[in-house]
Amino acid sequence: MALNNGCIQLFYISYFYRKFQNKMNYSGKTVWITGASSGIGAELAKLFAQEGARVLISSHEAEELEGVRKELESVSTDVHTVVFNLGDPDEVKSTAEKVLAEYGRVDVLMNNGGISTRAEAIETSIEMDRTVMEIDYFSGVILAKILLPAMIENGYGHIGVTSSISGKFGWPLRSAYAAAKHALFGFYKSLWAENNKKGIRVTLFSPGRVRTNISYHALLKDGKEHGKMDPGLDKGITPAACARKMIKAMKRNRKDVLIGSTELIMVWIHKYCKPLYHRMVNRVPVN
């Protein structure tokens, strides 16, 4: 009986914990999304410039971003775009030294530019492996790892991540995609259990079918972009359900988030039912 009650407890406790949380917003925080000249970014950015925060928005394509922000004008003045190339570290570095100057801080960083593959490992060249290392993870961690100092001092920060599913298991055409998005884990992961008691929080997204632009500009195996929508994405969820499941789930300071519809299943197959995976994994389109 005790025990019961010892249940019950706990759970009205963790309930109210987090209605609590959800209730939460972002008025007054600095946050930077990157990757946010379409997609996923651009709906991250609208949702926190209507909570209130000041919103810096980045991607290479600059008359893209130009665009976001003046959609945004409607809804927040303080939107400002910072243009950069992801997969220069040297420009990435010294962005967000500026940013740091500029803004004084960061309170939360959303790293979520990325660029995926389609094409086989055999086919796929160190080079090209290296940049799609260089773009998904390295520069999400040159970010990191400036930024993070300052919101230790500042007793607060948090760190969103856009990982995929394809962090979670193999899948054909996505060798350097997935080997970029399972990295993320180990580094976000590992640098959470040293600086969770210092303020600093972080959340992984791992969505799977979204209707972004993400196949449109995944490289083949010669270096050109893949230049249409796949079949599977087309059939996902938007990018606006998708940023609003992410800012729900930091909201509730969740650390792993699957994000997407009936595609998540090999999720679960992958992790309980190995064997049925290994049938699978050359059949069925995941995204």
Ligand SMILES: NC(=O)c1ccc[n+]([C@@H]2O[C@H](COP(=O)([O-])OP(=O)(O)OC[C@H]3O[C@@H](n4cnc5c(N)ncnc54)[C@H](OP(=O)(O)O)[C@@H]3O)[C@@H](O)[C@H]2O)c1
Contents of the next structure:
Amino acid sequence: MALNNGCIQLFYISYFYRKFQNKMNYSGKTVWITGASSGIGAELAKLFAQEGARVLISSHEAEELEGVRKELESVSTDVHTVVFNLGDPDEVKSTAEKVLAEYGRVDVLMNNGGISTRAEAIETSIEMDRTVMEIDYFSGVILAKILLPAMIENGYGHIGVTSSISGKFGWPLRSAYAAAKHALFGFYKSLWAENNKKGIRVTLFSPGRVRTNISYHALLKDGKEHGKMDPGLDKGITPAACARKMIKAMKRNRKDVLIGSTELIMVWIHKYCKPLYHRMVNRVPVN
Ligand SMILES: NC(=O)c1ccc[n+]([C@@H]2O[C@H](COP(=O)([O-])OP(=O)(O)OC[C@H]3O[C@@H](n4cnc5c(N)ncnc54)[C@H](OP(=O)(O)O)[C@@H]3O)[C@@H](O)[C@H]2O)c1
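Pass me the form predicted in complex with the ligand as well; I've looked at the form predicted on its own already.
Once more the chain from above appears, this time first in line as the rest of the complex follows.
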């Protein structure tokens, strides 16, 4: 009987705690989202704007970014474009410094921009490996390092990082992409361990399949774009659904979040049933 009462009390405490967390909103916060010209990033921008945040949206395509800003005008007039190339470390650094000088603070940094690959490791030039690392990994690291001291001084900062299920296991034609997405875990988990007592939150997202342009822009072995929607990706969840789950997870201060549908089972297969994972990987055509 006492055990039953304890369980009921625990249930109510956790229910109301979750309800309280969901009520938290980003009104008055400054949120900077990279990769916001399309897909997941553009949907994140909409949701943060709806909550009353000042939203800085970034990508290296000024026109597309301006299109997103215009679309959000009916939701918020506090959305601003910051155009820069994630693949150029000097530009990333100078942009972060400019943003801090102009807006005074960034409370939430969404390191979301990225590029994928469709090329065998043996055919991928080291230059291409470095390009992917620069865009998918180092750019966000540079931003985090520049913004972190001010976040700590303010006693609050949240860094959201879009990794991938490719950051959980290897897969054919994804060596550079999977390497960059794995690296994010090592860096941000350590950064969290060093700074969580100073008010810094970190949430790592591992989406599975989300119906965006990611496969169109994925790099082939010759550096050209893949230019196709992958059939699997086409069956993925919508970017809007992905963005909603991301923000919900951030409000709950979750650290490591899988987002997607049936494809997420691969993460568990890789973790708990290695022989099956090896069989599945061996059946993927590489040519
Ligand atoms: N879709 C999925 O199934 C899936 C699954 C797991 C993880 N993810 C991750 O989710 C994130 C967002 O991708 P998405 O799916 O929303 O695809 P997307 O629509 O192609 O968005 C990618 C974003 O990254 C930006 N970007 C790429 N290269 C850039 C560069 N050099 N400089 C500045 N911005 C650059 C793009 O902006 P431009 O306009 O400048 O090209 C675009 O805004 C990526 O990190 C991706 O790896 C996606």
